[in-house]
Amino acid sequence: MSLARRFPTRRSSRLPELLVPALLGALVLVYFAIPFVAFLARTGAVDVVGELSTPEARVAIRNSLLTAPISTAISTVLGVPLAYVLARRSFVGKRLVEALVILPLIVPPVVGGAMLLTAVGRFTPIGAAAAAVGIPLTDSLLGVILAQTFVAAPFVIITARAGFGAVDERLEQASRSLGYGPLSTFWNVSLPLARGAIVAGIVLTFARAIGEFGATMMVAYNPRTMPTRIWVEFIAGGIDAIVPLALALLAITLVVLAAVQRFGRVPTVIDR
C-alpha cells in the first residue's frame, strides 16, 4: 500500500483517542466563555463612557494606573536579579528563598494583606516610625504599591528565572573570557537573551498588580483603586453597577493577553 494511503488511515486511527480530551477540553473552554458572554450581554443598558467619567471612577482608574505600573518598575527592579540568582548559583537556603517566593502565589490575598498589617501596620514599630515622619504605610497610595508589590513580584521572578534557565551559560563564558565582567556580561549577553521571558513576567506582573483585591483591601482600603471601587460599587448597586469599571479592568486584561502571546508561553513553576 502507497504512503499516500497510509497516512490518511493513520490520522483517523487518532482521532477516536482525541475526541474525549477534545470534548472534556470543550467543556472547560464553554464554561470559560459563558460568564464574559453573560457579563458583556448586560453592557448594552449601561452608560459605560458616563459612569467612566464620575470623579468616583476616574479617581480610582487615576490611582490603580499610577501605583500599578510603580508596583511593576519596583518588582522588576529587585526581581530580576534575584532571578539571575537562582538560575545560576546554588547556595545554602536555596530552597527557602526559592519557597518565599512562591508564597505569595499561594497565599489567600487577604491573608497576604493581614500579614502586610503585622509588617507594617499602624501600631507595628515600622508602621508607627513612617508615620511619625509623616509616611503612612497603610490607607495611602504607599500602601496600595506593598500590597500590589507583594502579590504581584513573584510573577516576574518566576519567568525571569526561566529566562535565564533558558539562555547557554557557555556564552556567558565566552563573553567573561573576553575580558567583559560579571556586571557587563549580565546587562550585555544574559539579559537580553532572556528578554522575551522577562518582558511577559513584567506585563503579567502588571496585570496582577492592577488587578490586586484581596490585599489592597486589607492595608489600603482607602485611597480607592479600581478593583476596591468595583467592590464598593457592587455592595450598593449590584451587577450593573460594577459594569463600567469592570469592562475598563476587562480592556487592560485583553492587552496583557495580546501582550503575553505576542512574547510566547509563560512558564508558570520554578524549574528545579
Second form
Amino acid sequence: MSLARRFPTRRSSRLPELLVPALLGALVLVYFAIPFVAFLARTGAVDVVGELSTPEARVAIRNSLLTAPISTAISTVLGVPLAYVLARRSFVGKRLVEALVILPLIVPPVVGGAMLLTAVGRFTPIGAAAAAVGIPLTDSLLGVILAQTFVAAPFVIITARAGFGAVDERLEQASRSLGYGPLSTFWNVSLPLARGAIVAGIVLTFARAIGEFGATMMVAYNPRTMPTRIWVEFIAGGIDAIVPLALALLAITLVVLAAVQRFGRVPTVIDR
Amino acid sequence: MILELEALTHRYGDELAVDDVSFGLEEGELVALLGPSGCGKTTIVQAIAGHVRPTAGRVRLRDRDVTDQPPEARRVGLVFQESTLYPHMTVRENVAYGLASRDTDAQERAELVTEYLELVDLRDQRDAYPAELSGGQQRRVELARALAPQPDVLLLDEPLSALDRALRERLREEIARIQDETGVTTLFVTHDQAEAMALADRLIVMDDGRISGDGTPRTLYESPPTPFVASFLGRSNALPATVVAREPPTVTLGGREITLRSSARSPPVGASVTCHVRPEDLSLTPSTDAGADGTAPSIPGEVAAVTDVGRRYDVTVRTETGDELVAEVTDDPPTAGDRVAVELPRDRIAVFDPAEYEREHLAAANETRG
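Pass me the form predicted in complex with its partner chain as well; I've looked at the form predicted alone already.
Full complex below, order starting with the chain above.
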C-alpha cells in the first residue's frame, strides 16, 4: 500500500494564506477608524478658526511649538549616541542600562511625572537650587521640556539602536582602515546608513512629546501646552470645546511627519 | 620586511584563537594564509588591521611597531568576504573615500580614482551605486578602494568565497594580475587550498591557531612538514608503520619492510610512526609480481572498492595488515576482490613521529570539547 493512500493529504479548500490575519487586522483598523471619523464629524458644528484665535489657545499652541521641538532635539542629541553604544558594545551592566531606557515607556506618564517631581520638585535640593537662581524646574516651560523628554526620548533611542544594529560593523572597520577615526566614521558611515531609522525615531519622539499630557500635568500644569489646555477646556465645556485644539495638534503632527518624510527621504515611518 | 608578526597570541575569553604565530611578508610578496574555518585566520587579519588588539605579541609594518596604533594610523588595505562598499556613495565616491582622509588635493584624488578604476576595468561604472553592480564588479570596486590609498599591505579575507565557481576563478586571475601590476604586498586569506596554491608565491598553513607549515606551494605539497599539511593540501593516505632500522631508514609497512630514502627523518628503532603517501603517487600492479625485487617497494593487498570519479578511478586497497589506502588509476582499473601490489615511490613517503600526531589530536579534542 502506498504511503500516499494511507495518509491522504487533507483536501485543501485553497483559502488565501493571509485571509485570517487580514480579517483580524481589519477589525483593529475599523476600531482605529471609527472614533477618528466620529470625532471629525463634530467639527462642522464648531468655529475652529475662531476658537484657535483666543489668547488662551494661542499661548498653548505657542508653548507646545516651543517645547516639543526642544525636547525632541535633546532626546536626539543625547539619545542617538547612546543608541550607537548600545548597538555596538556589550559591557557589564548593559541589561540595566537597557532596562533604564525602557523604564519611561512602561511607567504610566502620570507616575513618571510624579517621579520627576520627587527628583526636581520645588522642595527637593535640585529644584530648590534651580529656583533660587531663577530657573524654576516645575510649572515652567523648562518643566514641560523635562516632562516631555522623560516620556518621549526612549522612542528615538530604541529606534536608532535598531538602525545602527542593522549596519554591518565591517563597513565601519573598512572606514577606519581607509584612514578615518571613530568620530568621522560615525559621521560618514554609521549615521547616514542608519538615517531612516533615526528619522523614524525622531518623528515618533516628536509626536509623543507634543502630545504629552500625564507627566506634564504633574510637573508643569502651568504654563499650558496644547494637551493641558485641551484637558482644561474639556472639563469646562465638553467634547465640542476641545475640537479646535485637538485638530490643531493633529495637524501639527501630520505636517511634521510629512516634512520629515520628505526631507529625510524615508518611504514610511517604520520601514526597517 | 613589510609586515612582521611576532609571537602573536589572541584569546576570546578563555578560547585561544591564535597561538604564538610569527611570520613576515617581504615587499611585493603574495602570501596565502590557508586553513580550515575557525583556525584563527580572520583574527590574524583583524590584528594586522588593528580591529582586534592581540592578547600578546607585536605587529610591525615597515619595521614600525603598530600594535598599539588604531586602524586609521596603519596603512592597511582591507577586503572582506562580504561587500563593505558604502551603499550611499557612488563607485567614484567609494574609491575616493580612502584618499579624502589623507590630505590629497582634489585634482590628484580625481586622477588616482580614475587610475584605480581603470586598473579594475570599471571606468564606465564610476557614477553607478554599488547596488547597481554585479557581484564581481562590486569585488573589483572594493579592490580599487582598498588599493587607491596605496597601502603598505593588502589584506584579502576570503574575498572570493561568497562567489560562484566560474566567477571565483576569473577574479582569482584578476587579483593575480592586479597584484602583479601594482606590486602591493598581499596577504590572501582562504580556506580553499586550490585557490591558495594557484595564486600564492608562498603558503602559510594554519591549524587550530598555530602555523602548521610555511613554504612555497610545491615544497609544502611534496614534502609536508606536518601531518596536517599532508592531509590539508591535497589527499593523503596515512598508514601506521614501525621503525626497524635507521641506517638506512627502514620501516615495516603493511606487512613489508620498506627502505626509505636516506634523507627521511627517522625516529629511534622500534618507534611507531605514521607514513603519508599521496594517492596519485601510488601505482598498482597485478599481484603475481609481488615479491619481485623491483625498484619501488610494494605491499600486497586486495582491492576493496573502485570508485569512478570521471577523470580517474579511486581504487581502495586493503593490505594484509588490514590498513586501507587509496590509489589513483587513470585507466584499466582492477575490480573489487582482485589481488594487487601497491607500489610506493621511496621519495614520496613522508614519515611523522607519533608526538606530532598526539599534539594535533589533542588540539582537535580540545576544540570539540570547547
